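Here's a solo chain for you in structure tokens, the form predicted alone.
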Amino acid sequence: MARMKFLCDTERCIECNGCVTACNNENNVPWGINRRHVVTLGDGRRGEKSVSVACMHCTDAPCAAVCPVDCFYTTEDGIVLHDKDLCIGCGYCFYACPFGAPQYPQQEAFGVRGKMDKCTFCAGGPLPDNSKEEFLKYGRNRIAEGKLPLCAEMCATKALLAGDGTVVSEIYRKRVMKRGGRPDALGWQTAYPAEK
């Protein structure tokens, strides 16, 4: 069984927004909204890192696990989707996100917000695949039709990559090899500081 995953290589990302870009667009995503997002850490400094994140689609997600309504599941992939027709649009999911992935798309009058949204992996929803009713509530099912989601597809410098974890993993390590050393890891000066 696949588990599907996303990783981005910080040595790689330019900030371009290439797959921001890319994924509000295949998806129809409404106007302020970014299911995926760069943050860059320490910038203008030297060593600033940039990173493309989205939903990690966790193993235990714990947006999952404080939804009231049950509303999100895993597909047989490992992508956590949810269901909107479920939703009661609480905002407890956004609470658990460590990444910020649920959101609300839109603000309406008296603090109305709706139903949550969020990255889908290219993946839809449970309604039927590729269907007009699908693509209107959840975006276009890439996966259905055999490609990874389009945000890692348009990274320039493909340092956005997603697919089976494994795969994803290995070429991640070739690529860490082939820099000569082990990955800069993001925070490691800071959790684990060198004695003076």
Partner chain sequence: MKPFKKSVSRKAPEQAGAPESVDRRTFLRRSGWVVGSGALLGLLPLSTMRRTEAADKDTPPQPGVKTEYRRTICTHCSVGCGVIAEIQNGVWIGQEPDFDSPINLGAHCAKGASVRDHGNGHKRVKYPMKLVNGSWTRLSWDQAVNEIGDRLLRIREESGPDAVFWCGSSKASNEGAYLQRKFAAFWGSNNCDHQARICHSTTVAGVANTWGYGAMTNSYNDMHNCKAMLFIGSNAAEAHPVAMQHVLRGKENGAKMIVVDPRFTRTAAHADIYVRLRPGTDVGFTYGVLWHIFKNGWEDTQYISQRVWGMEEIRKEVAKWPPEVVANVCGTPEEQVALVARTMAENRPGTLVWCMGGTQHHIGNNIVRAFCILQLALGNIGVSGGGANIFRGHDNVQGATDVGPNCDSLPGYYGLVEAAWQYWAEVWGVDYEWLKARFDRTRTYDAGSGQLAFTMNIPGIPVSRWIDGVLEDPKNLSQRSNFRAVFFQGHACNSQTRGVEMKKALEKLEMVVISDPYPTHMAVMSDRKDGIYLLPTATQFETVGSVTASNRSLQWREKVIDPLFESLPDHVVLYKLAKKLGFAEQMFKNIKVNQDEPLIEDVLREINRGCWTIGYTGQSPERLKLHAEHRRTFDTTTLQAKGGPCDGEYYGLPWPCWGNPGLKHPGTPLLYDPSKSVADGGLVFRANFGTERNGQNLLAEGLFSKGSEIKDGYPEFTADLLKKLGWWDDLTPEEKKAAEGRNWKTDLSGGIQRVAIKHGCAPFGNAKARCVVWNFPDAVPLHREPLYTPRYDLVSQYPTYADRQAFWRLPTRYRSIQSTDHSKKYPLVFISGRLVEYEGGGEETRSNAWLAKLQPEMFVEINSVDANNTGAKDGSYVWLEGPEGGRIKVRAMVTERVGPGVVWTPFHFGGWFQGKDLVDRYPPGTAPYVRGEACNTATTYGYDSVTQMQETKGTLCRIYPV
Contents of the next structure:
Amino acid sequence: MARMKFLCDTERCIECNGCVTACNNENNVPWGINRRHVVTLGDGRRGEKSVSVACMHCTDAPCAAVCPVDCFYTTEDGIVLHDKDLCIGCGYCFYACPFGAPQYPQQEAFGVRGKMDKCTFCAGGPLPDNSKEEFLKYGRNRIAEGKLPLCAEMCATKALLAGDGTVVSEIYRKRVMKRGGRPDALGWQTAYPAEK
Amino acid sequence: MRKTFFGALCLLILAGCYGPVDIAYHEPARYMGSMDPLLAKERSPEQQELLLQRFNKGQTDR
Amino acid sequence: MKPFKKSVSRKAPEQAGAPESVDRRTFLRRSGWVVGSGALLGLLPLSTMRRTEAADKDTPPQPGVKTEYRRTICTHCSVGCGVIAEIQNGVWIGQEPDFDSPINLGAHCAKGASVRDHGNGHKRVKYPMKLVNGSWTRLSWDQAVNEIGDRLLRIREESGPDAVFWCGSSKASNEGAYLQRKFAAFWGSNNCDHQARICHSTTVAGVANTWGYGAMTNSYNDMHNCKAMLFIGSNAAEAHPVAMQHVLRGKENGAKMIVVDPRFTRTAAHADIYVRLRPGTDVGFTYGVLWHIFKNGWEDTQYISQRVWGMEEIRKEVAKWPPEVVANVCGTPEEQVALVARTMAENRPGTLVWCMGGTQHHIGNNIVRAFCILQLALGNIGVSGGGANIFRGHDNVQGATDVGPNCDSLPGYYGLVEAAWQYWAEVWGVDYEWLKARFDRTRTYDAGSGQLAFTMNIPGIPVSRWIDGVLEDPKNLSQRSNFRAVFFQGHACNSQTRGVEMKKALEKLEMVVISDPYPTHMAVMSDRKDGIYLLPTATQFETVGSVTASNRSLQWREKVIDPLFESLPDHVVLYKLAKKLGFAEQMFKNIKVNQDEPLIEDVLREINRGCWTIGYTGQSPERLKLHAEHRRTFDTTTLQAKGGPCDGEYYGLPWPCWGNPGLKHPGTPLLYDPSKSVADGGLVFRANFGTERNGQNLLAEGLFSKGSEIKDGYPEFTADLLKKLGWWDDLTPEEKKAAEGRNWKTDLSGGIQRVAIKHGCAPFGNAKARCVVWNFPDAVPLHREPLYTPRYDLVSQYPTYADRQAFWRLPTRYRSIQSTDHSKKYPLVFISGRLVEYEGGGEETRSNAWLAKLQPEMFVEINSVDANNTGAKDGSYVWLEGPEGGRIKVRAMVTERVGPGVVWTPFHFGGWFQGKDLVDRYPPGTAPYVRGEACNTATTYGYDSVTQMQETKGTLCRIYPV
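The form predicted together with the partner chain is what I want next, because the block you gave corresponds to the form predicted alone; please supply it.
Next comes the full complex, and the chain you just saw is listed first.
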């Protein structure tokens, strides 16, 4: 069984926002929010690095641990999803998340927070796969179609990888070996601590 | 008599501590939402193979 | 029971140690975009008001409905990324990665990943309109064409055909761009142009005059093979993001990556070596590098003796650029220049990439030639992993340059001499005398260097100068009248300099016609109340055609959706207008027309029939469609097909693809690479400058392409040469008839090319590249200070040119501008560049909600030193004022990205003018989501001494708080 993971190779990320736009394009992302962000560290200085961040689909996801209504579940492939029908938009998961992944669309111009929205690894939610309802609530279910997240599939430089963790880390390992230096997969230790 | 009464009282008090034992403790992170049909699909080896092929087609440097 | 399975910290350790500098997005959030958006009503729509539109925007894929997949090419930059569109019931519902494309392997940047939004077209011009008393009035297409046509015919009657400026587009397909050129010719004028003028015109002229063709020599994919990569004035990470996939693969293969730029760009962030230089001093810097190369004997002497002419002259000039002079003029310390030289010398083959940072100067032609010379000295041209990898800008700027609306040439770079016109008249099947009579024959005019000519043979007024075509005293023009009307099809006006004068020019015109999917800045920037027409024109997703990527590969675009609203594609608009103006029958003689729609395939066949000079002859529509279908079979490094129906051919048949389609030439993946035979895509330098100069041999010596039967240099092929060589009888009798008295460029049978190639020879000869271009103002490339220079003390040593009276039909000023020192009042150097989210003038991308929300405001990058000196606060509004008085109100972004003394702005914004948002002037519902000051409102005069390229990478400004 695969264990789906994201990896962003900062040596390749050029902050082009292709991933962010691909995500918006594919997932019916509510206006005013983005499920994915490109964060630049040391902007405009030597050593500038960019990294594309969204929900990392953590092992032992902290969002699931703090959710008061238990709307999170993890699929067989390790994808962390949630049921928007249960979500109350309380924001606990945002505080628990090390990556700032949970987003809350505004219901009204000055109103309350809406139900939490986040990256689904392009796997939709707990509704019939690729139904209209699923699309409108969670976005496209590419995993059910045998495809992988569009952000990674469209990444301009193949910096962002999405797939089975062993395959992903193998590609990354080879790249690091080829170009020298030490591996620096931002966020991996946090999201996927070594299995006991 | 007093001993019997005291004993009965103790029993009664103790009896008051009794309650049904099958309490629903809140178990964090146990999913309470509806079932996702994707889970069943993911289990199929064909689907797993499809995803691996897809990865190799699209995300390697070819 | 544990409350948590493990302790969770809010911040990842990696993030905790992050440097505290502010990135561009954080900056925008801080600058009030997110936090204070309530106060900025104009910006509110992004988050809230737009939700109404969002509803109809999201057309969910419907289960059970058949999904069709159509493949096209991204319409933004010149990389040429494949796009796969998912269509249900004619609606564009999704995009899939085109993994099979050997160019992008599925990848997209933000722009490419957003092209589906074109299928919504919320902000498009939806029907023809004209401005009447300040309000937009709806017209039918017939009304619009009749009104415009009548007005044009009247202007022609009164002032001659040169009184109209026909601006075409690098975003048109090859066929659309070709028709734009042909249209101007049949109207009777050379006053047509497109974005290449202000993009790479200096490259095209400078590079072609050095070794033959003015195009990218290798390909993006070939960068996998580089040992070194030198980027000067190119920010590929933002301007050509998907090219970075190949660049970074090259880097991982061990290439050393060097970025030379006044700005620490996102490309520089990935470089091994970053070097800052002062804008406009590229010639000095390049000579500084050559100084070290010559001093250490690192030049490739064998290569130079066989393939290069005039290097001795260069040595003399290079001797004037020792390290201390380079440090003084360019501001680059000796050790950095030496490191660049050593890195390039020790890591061969190496490539040199340049873009607008090199070209947009009044000495742009000198700068690009200096780059070529550096590569020639290192022996880096004509080898895999080397080359002059000139990244072009727009998606089809290469194709439009090759076959499109250029004011100084006919399709295929045939020029404007009488023989060229006669040749094309023959291809078009029209009588030359008839064509001639379409032009102004009333008198001759000063063609430039004193000789007189008819306007048919004088280059037209280029797009960089159209405003002077309107405003200049007609006595000074080399044509009968000022422009009285302009027709802009697919061209933004905010990409040209001198916005304040542009506004005056627009207000003086009698008629402005904008044929575009969007209204553009042009529709709103002037105070006109009448006489602007908007013609809703389709994007390239709504039609078919071929497009030439920067690497010279032609790709076929399928039609994704039908034209939206009342839009019509370029070629239909041109046909309707030609019909009204009375020359449609002549113009479309060889082209089938179906209900006002010319058949695109027939247009490409006509291009194939005529463009022998650059080998646009082998790329028939059928071959291009076959390549698209079997694109998976092409290698991602060599671009050569392995097996399949295209076996051995190169993807997109990169030009020159010699001979007729039947010859099955595979295309030329690397220009001037003699390691392959010409029949297999090999090549040598073109013999385009004669065979000798000052008694010296200009032909190659002892160097020839593989399998060549002439084991030395040779001139270009003509019928006579074939006879001399005894190869004449290799022609068929029909070919002999067509080839008699002709040469490889004019033999319509293709026989001369076929026979030359059969004997292993390049049809265009085998010569040396020349370092000295004796027909240019500076035969040896020289440094000259920008017209508006911050180092006025250097003007006496590196002065500009004398003013010219007639240059591209216009007086052109140099010394009279530079004679005033502006550097005291305007101490900051002002340069501009690209953002990844937007393209060109930006109207289309700023109207795309997915992109607009990523870059919501115009800004200026300013170093903290200058910010403190000028009182500019990070995130607050400042005025940026140019020395000609134009000023723009933009937010300051304080950053170390630019060095002290230099400020930078993006150039994609429009819809504001000198502090005022012009939102009310757009036709209802068409104002782009994001508007801002056009940087060119504040830019200044200055034009290249060969091509009239504008000098935007190095003018001056001052900054003060609002």
